Amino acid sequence: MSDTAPLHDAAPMARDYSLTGPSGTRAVEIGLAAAQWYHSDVPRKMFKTLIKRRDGPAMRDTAIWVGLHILFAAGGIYFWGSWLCVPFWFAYGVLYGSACDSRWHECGHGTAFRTRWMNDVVYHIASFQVMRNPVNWRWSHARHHTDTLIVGRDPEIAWMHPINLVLKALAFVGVVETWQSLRVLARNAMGQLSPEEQTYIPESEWPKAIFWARVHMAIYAVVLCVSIGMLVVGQGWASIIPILLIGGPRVYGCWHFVMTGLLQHGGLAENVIDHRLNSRTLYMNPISRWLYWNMNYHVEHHMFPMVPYYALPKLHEQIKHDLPKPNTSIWDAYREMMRAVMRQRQDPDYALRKELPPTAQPYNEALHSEVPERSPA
């Protein structure tokens, strides 16, 4: 690994990352808004073979995912009282506040089903269950692969320079995240749009962001005013029972979905035009790698998101001769992310830039020297 440049002691400057502010307009100007992405070599046949879309294992997947629901509320329920019921709500949380990401994502990208009505119903509870708005969302992430990590345009960045470690901690029990979520399903619910959401949410889908906003903060309020009833009418502590089963998972079940999301980028470079500089993929375990359905092959999935993810280990063995060397593990992910995220609080010009194999063609350098402005901290 090399490093792209040295340590400086001025304090950072806090970078633009709004969509509508002049970073954008310069990432359009100079050419790195919707930018030609480098992308390794895969025959064609083999090609064709690997964005093939079947129902059968998403089918599979979503009715082992929606039977564990079934079996870890009740396990949950019907220990309430007793310690027993801790490991069952943990597990409850895990599958309903991490899991419900990865099918989101999938099924955002249309790739998860073969049949698009099954696509669409999996991504519409995983939406509600991760608490975004599935009108916005759909949108939010066509940009961010459109224009991943380039500043002004990519409304999903999870590593803002300057980079606050606090709230990094805090979204791992999901409170801060929740709120703001809850927020903005309110404001889409009382037919507001913000400037931003409007710069890549079509102004025809408008309509359907606020109603389904709507629906998900009515589904909410019925919640909420059944927890309240169960607790006037003398149920005690089992009276919150119904938001641990709807919406709290969000909070105390999100670690898992959080701990593999900010892998994805971080420490990795903005403002450049080639994945392998951006994106990260590395090895896990077989039930994290369920859990996040295969999404830890981030850098084939970013050049190629066509690729259902149950074919993106086999994506991997095609083309991992051109790709940095993959982590071996969540821990030496994490290690080599945070050792870059650190010296970036200081240097929010610096990322981690991995060795290429000598199998591999070189970066693409086009752009990457320029970036757009920032605003004074």
Second form
Amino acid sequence: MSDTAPLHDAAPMARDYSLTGPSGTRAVEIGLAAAQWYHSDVPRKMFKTLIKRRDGPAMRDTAIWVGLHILFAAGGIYFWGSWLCVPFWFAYGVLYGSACDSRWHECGHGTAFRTRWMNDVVYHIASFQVMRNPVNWRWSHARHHTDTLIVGRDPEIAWMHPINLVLKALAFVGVVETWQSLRVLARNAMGQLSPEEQTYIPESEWPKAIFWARVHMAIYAVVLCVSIGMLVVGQGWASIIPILLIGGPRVYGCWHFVMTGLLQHGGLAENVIDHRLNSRTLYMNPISRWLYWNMNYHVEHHMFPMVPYYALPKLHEQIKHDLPKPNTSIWDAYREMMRAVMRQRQDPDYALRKELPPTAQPYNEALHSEVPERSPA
Amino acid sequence: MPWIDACAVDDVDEEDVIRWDHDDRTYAIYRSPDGAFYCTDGLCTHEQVHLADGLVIDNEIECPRHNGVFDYRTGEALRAPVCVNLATYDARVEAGRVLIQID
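Can you swap the form predicted on its own for the form predicted in complex with the partner chain?
Every chain and every other molecule in the complex is listed next, the one we just looked at coming first.
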């Protein structure tokens, strides 16, 4: 792997990640916004089999997901007052606070189920669990796919320069993000959308965004009232159980989705139009893959967002000759990413540039001056 | 309005779509699961993406970039992020050819 290539546009400028600032304007001017991205070749006939929708896999996974919620919550409550409750709450927290992110994501794309209402139901439940306004985030994610890691255009860049490692570490316990999410929901519930939200949410959708924010905040208010009520009637520490069940897992159970989510684009290039340069595919253990719904195949997902999660391994087999070699594990990916991140803290223009196999097409350099690096044939 | 010969019936698989360019404009021609043909504008109304690269399920077309969904029979936008309906055009089959009536 080469680690030499600054892939940014030549003109040095301070990072401005706002969607209403000069970076976004410049991205539009130089053709980085809504650009034509590189796609690996997949024959149409094969592609049609890959994108074929079924209800079965997501129904099975959702039944397991819901069943485990009930099982672990019951165990946590049954063993309340004993240390035996801890592993139950730990598992419940991950199912609620981490698996929700991948369910939100896949159902937001509408690819998990063939039946649209099933996607919508799980999408709303998962949006609530992950504390995201289901309207705002549907649109922000559409922008993320149009302009992945384009500075000033993508509202979902996780690693913004200069990188604050303290905030990144705190993300694993969700305190800051939960507070920020609740503030956004509260603001939306009061009928306000920020200027940035207004750039990517059509005006016709604003009433829906406000409605769903009110629904979410109303549920949290009820949970808080129940908890306070239990405290008042002398339930003591058990009065925290409603919060451990609803809302709390976004704090104590989010670590897995943060761990996997930071790997998606961390240490890779901004302002490029080839997902092989700004996204990471890695192999991981089957439990993490189930929680994450195969989003470890992240280059593949960005190239072909129509492919459902259960077909991503097949897509990977179909195009891996055209992709950088995947990281072999979460640990391997973190070692690679953190080395790059530490360097980016000194030099924000630095980005990992993975070597392509000899069977791959060169990187899409249409808007860049870099020469692709290839393995010897 | 004249009917324009667009393609052969066999050029479009059942429950699939192809791109058809005519007079500097691009269209999408669909064949539904029951064998009927339909035609719409070729580009998604959300962002300018060719719908012919998308997925046909029953009577709906899903945009390949953001998974927005239209009913290709009526052009109605069914699922965000598409909000604006697609223009549709009459289609008919004659002697094994698909004819489209462009406004």
